[in-house]
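One chain comes next, on its own, written out as structure tokens in the form predicted on its own.
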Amino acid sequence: MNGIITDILSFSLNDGPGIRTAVFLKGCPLRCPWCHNPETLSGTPQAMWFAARCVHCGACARACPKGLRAEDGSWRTDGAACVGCGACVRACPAGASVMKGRRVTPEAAAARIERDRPFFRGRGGATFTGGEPLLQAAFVKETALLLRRRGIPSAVETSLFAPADAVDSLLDAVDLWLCDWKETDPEKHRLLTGEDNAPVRERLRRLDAAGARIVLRCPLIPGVNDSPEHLAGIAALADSMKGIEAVDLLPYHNIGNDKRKKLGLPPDGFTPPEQGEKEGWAAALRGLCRKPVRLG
């Protein structure tokens, strides 16, 4: 039942109305090049390097099982082959080695958002985020029902793309549901994440028909899925659901490079759209659709 966290984060304005604290759990079945929270990705707990506290004494290189660092603490290859062990982070006497990852019961993570409530004002809430929740399903649907007992409602942020048992067992502990769609093509999906869109299809369809309160949230790169041909189908997906309240639209924003540098791994590649490339965006959309598109 203990979910394996990264951070629960006050504070947050993106993910869902109102004030949010953000829960960002561990472990993704899909590899979304854009990725804003690699650190999330990986199931288990792993080391992140953080350069600016590092004094270069070389702790972390002769601790390391697997040779991952350098004498000044910088990783020496992929950080992806950390096993998470910690030793560079028991052996750092700066605290620049940083272990992402910790497991907190439901009612820890309840105890945690409620010191929260005088923000949310009857708006706001908890967001439970990633990484993806639903492999993680038992925890937060705990969490959720532990906080709506308090008065304090539930958002799951998710790419749908997990089991069809893990969004039934949901359906009475979320209030709302933010479903990521990322490529409409099915092949550009797969290349794209690893993974066919077939069944985040069939989950939002699931979710409609269970009544869920759904916002479709929609991430754009430029050149990469910005096409007319998806944004048509963002267009005809939202409209053929009566449950969709909403499309945001998430231009790419490249946070996530500094992250991946901490954890050893190379830049992305991406670059951010321009402002009048977003609003374009947005235009075009608008004019296909008829739920209400709002630019992130």
Contents of the next structure:
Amino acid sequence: MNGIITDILSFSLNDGPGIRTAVFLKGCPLRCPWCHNPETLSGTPQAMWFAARCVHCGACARACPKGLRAEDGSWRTDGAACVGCGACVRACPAGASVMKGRRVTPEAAAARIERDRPFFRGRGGATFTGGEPLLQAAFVKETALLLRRRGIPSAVETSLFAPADAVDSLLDAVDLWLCDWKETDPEKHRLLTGEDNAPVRERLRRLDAAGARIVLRCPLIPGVNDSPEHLAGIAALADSMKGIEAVDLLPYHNIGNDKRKKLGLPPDGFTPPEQGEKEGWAAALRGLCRKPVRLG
Amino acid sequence: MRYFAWDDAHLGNALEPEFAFTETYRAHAGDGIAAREAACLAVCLPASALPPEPGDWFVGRRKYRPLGVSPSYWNDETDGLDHVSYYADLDRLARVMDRPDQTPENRAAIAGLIDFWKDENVNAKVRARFDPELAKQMPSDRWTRDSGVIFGLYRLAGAQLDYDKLVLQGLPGLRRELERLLAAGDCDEKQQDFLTAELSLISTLTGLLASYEAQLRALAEGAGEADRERWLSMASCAARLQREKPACFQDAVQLVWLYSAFSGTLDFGRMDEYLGDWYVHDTDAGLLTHERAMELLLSFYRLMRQIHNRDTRLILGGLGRRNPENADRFALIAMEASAKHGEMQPQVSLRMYKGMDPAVRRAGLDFLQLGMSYPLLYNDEASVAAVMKGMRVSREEAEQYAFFGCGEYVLNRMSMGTPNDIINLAKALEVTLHGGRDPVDGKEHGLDLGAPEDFDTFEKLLAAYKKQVEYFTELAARHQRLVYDTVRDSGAMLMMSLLLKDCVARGRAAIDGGIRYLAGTYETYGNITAADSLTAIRSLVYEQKLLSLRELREILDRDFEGAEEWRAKLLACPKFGNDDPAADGMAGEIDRHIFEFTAAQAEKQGLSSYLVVMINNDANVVLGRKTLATADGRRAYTYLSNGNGPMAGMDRSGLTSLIRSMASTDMSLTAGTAQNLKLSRDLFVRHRDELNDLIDAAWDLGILSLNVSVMNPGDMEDAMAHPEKYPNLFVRVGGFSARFTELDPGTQQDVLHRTMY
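Let me have the form predicted together with its partner chain next, following on from the form predicted on its own.
Expanding to the full complex; the earlier chain stays at the top.
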């Protein structure tokens, strides 16, 4: 059972407690327009172009079967049309064209994560994120169990937009669930992500009933989902479930736009909030919610 | 450096002290070596003394005159080189001689001085003893100007003196010990010479105090009330120290500063241990307020900054202190004062160990968070083990490890070992590829081990590189011995010898059998540049066979001109700093080789140990300016890697991978390694638990020390555009810290390109 991942990154400080090593799994059922990790949306490998490394030799342009690259190597047309054949990556002498997406076995992933063991120190561990890790639940389960046998805890960062049995299958392998709650209003949720949030609510109940440790993770995008109603919805949800230990507010950050550029995609068009605005959200939520509220 | 030596404006045309010094030196030519040095010190120490300045709490301002005797003299307004023992700043003397308003008599007399000292200064005497091989391979000492693989440094100042003994006994106590030994009557001629000379030195120091006391009383007469109180307090202190041992914290600091200023050693050892009891006693007895203690420490630090302006290590914390609780209390105020002081000297360093007081650790990280690069962090568990192995001493002695200047390990109060030579390992590879010729200046250099075609396997190339490095390492060890021997035959280094174990007990000068451990060290530069280059050569030339070694050499010789694709391929090869077994393995292989080969020189040269220090100041930039493009993809004449760190920016796999790479080679056969980290302030402010985990993990992995620069993302880029906005952006370059905006552009580029985490 191999996983398809974009990367395994060390020293992640915002995806669970302690120092964590994050496994970015490819593929996501949702299409949130503010996505920070657009390279993980597609479930198949894709080429990214790192302008700073490019020597503009044009090798990739000559190699691309779809004619997607300009003669100087930069993106010319819609990067979404990239089929991930890897011809440009093999042709590039400079490491400027990079394939995002590779297959990895649970054993290899666990071995890589274990290199970071000295840094976990009883607090940190692995975090499976993405993309949507529950789309590759079997891989996550196997890797997490390997890690657990070696004393390394695992967290999963998920939209919970996945079949109930995928959630159930991980209950015994995952120590902490970092669960997205993107928008309380079901209609608005559908508008933003393309899907209803009712299944997400149901999976949360399921996790809670099973005694899972949960942190609610709420991306907030100015003018999109920062309404008082949504904040009230977050508070109500958090207070309604015993298993939810805390709420993390994740204010929009435009880091995804740099990756969108490297993928040949247009910018997402959102503006990051000011510090005062972020603190206002946190203060408002703290006034409504009994659980700890943290500003990411 | 502005403050280190007298500038032209402070030197009169007649140079009376220089003539008096030279007269004394000549008059005592027939005396014992120690006696002559004592006589010379009696002339040159008072001549270099300066009066206190407003706001000072301690006397002992001093500037080196162009002639003198000191373990170290250095003046970057003239040749910028280190001089040792009897030194002569010939450029400075010539400048006074050539002044337009100089009299013909003075001019002729100064010409005579220059003529005498050009061969009589100890640096020149060392060179005069060079055998033909040393002369050929080390034609120049001007490492900042000339091209070469190896250069001599002529430094002996690095030793951590026994300030504890100084403040516990005072000058009278030291005098009594010498008198007792002399009175015992079983001294041979050499011991007699040495001990008598040390007595004379104590008289010189007492005389200095007397002269300061008179100055202070005169200052008090004309001063307003507030100043008068301070001058009088200092005067009684100067009076007391002539007759008694220190009676209070202020006395103890005064005596340490005076001794440091005139001894020519620049480092302050385990200050928390030797000042801790005084500080705690006076504080708890209600004799010293926090405010006054801060005032005293700030004055002390200001003097370090203004007079030494270099090295000034101040070590806090660690195993092996006799008074850990008192020492820790001093450590807290020492860091508080340094944060307030806001300058690069002293270089506050914190030895960390399992079980240390959490309050001291927390205060250290709070201080580090300010972004002054202090304290520099040391890992006691790994360092003590390394020192036991590298310096071949007991655990008890290894717990006394200290370090100076850039961080070179030495045993507190009982060993010497200032780096005495530097080697550019990237250059060693370069001359190996060029048949024993330096392609930058075209001269023969090193061994001719064959043409590129002769290296038909990678193993042959690697063996040739190692042979080249061994050749230069042997030269460095011989040069180290030659410096020691020449200094031994010239002077007794009386000020250092008086406070280094076991000189007084043995009645012998430090280098003449007095010091317990006469060690040596030598600095390597470009370790990782050389390692990454070899990794890339192995991959492209020998494994993938994409081009020949000769073709690669030609590409490097023309700095990748028309070969950008090749440069890109070289850059894409594995690099140190990414937890990559190929890259880290190569670094480990060549590091281990030079560590072991260097350590093996100790026995041959009669040293207690001879070790590599892998700590770079900005010489990685200076030596890089004379190094062609390298096979790691580095462009010609740009900076080399720094210390045990990746080539700037080549660590792309995250902080844990960088630390694993840095920890991948056993560093215990070194006398110190620099691990530079550039961390975001956010990590300190929002993720303190994780920061603690990170440090503990690095220590568990065996990293000896960490140099941490803390800043906000974008600060450096912005500071290059708007330097006026960033007067307090401090960075650790490697062996020293600096205001970023005051660094030379080459070093700015190095630091800027290091990865920030």
